[in-house]
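Let's start with one chain on its own, the form predicted alone, as structure tokens.
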Amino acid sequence: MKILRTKDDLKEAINKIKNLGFVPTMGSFHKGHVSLIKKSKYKCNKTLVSIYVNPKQFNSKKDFANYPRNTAKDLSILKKIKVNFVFIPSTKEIFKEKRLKRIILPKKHKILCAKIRKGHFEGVLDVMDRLIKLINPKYTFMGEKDFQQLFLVNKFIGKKYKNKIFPCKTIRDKSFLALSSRNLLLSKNHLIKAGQIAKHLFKIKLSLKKKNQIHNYLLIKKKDLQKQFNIKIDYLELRNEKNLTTLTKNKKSRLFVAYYINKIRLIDNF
């Protein structure tokens, strides 16, 4: 396993690889990350994993500082599953070149997390554009847990380069909670509560098949969940899988949610 820290080292290492798989991460690995890496190893000749906590996609310095980091443990996991390359750049290395044209998210896409977390996805798209341009992978593997991120990267970056964004299913723990690095910031009791919330949300998604007034029904369910679990919910919305427009029917849809437990923000979709 080669650990690469500069663009020059990266280019030299992957220059002649044609079928390269890329797994972009912010570290603090869990089974969801491992699942992405295994998909890449199965589909591609070589796999490169990046570990970079991107400050541009955080809405506060405190959130950025508190984001869980454990590079030594991450490298141990990557070595065990025999990853070929690990790219661990500094912020200076990533943003060395100034962007000629600023990334601006169109108004129609300022929904869900983009509406709540201003500038978040512009930061995500900026770093993903730089990484994919630099690495030039055949496939980039991303999880469906952050479905809006997957959608936007595919729409604005996937078709820009000769690179296919490969979606991978959300991995959940025994309690049905979607795996996330942010889960490390929760206590045992809060993790139990988050698992119960995930089960309730899944039942709500199933119940939508029999509902006509979906918007009103979800408003009621949002209030019920907030009261029952003592949480703050940013949004609970049913949207089209293909274009993320709002829906009045359950067909080809996903139920999106963002909520806070003990000031830790979790997202999910069903």
Ligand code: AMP
Contents of the next structure:
Amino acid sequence: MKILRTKDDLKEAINKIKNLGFVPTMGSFHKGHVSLIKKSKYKCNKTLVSIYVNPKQFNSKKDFANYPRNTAKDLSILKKIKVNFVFIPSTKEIFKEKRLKRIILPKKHKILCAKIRKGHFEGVLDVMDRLIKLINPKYTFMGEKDFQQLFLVNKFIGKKYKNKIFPCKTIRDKSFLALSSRNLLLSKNHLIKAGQIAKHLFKIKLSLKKKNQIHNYLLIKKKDLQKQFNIKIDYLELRNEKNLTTLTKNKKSRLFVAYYINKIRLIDNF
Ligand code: AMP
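Form predicted alone done; form predicted together with the ligand now:
Whole complex next, starting from this chain.
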């Protein structure tokens, strides 16, 4: 496995590879990341994983500082599953060139996390644009766990380059909680609670089939869950999975949630 830290080293290492799979990450690997990497290894001749905690996509310095990091453990996992390349750039290296055109999300996309975490997706799109331009992969593998991120990257970057974005299913733990690096910040009790919340939300999604007043029903459920689990829910919304517009019927729909449990923000969709 080649560990690459500069753009020049990266270009030299991958320049002749045609069928390259790319898995962008912020590290602190769990089985969700591993599933993306395995998918890439299956579909592509060579796989490159990037580990970069992008300061531009964090809303607060504290959240950025507290984000779990464990590069030594990550590298041992990557070696074990025989990844070809890992790119671990510095911020200076990634953001060396100034962007000519500012990334601006259109109003219709300022929903869910984009409405609440101002500048978050602009930061995600900025770094993803730089990485995909640099790496020029055939496929980029991204998780449905971060569905809105997947949607926006596909919309704004997927078509700009030859690269195709390949969506991968959400991996959950035994308690049904979606794996996330942020789960490392939760106590055992909060992890149990988060698993119970995930099961509740899944049941709510199923029950929507029989409901007519979906918007009102979800408002009631939001209040109930906040009270029952002592959490603060940012949003609980059913949306069309093709274009993320709101739905009245739940065909091809996803239930999106973001909530705080003991000051840690988790997101999921069902
Ligand atoms: P992150 O390191 O959290 O930025 O995630 C890197 C990639 O892994 C993103 O495409 C995520 O959507 C994906 N990912 C994170 N958690 C999961 C999960 N539980 N199942 C599948 N993919 C995931």
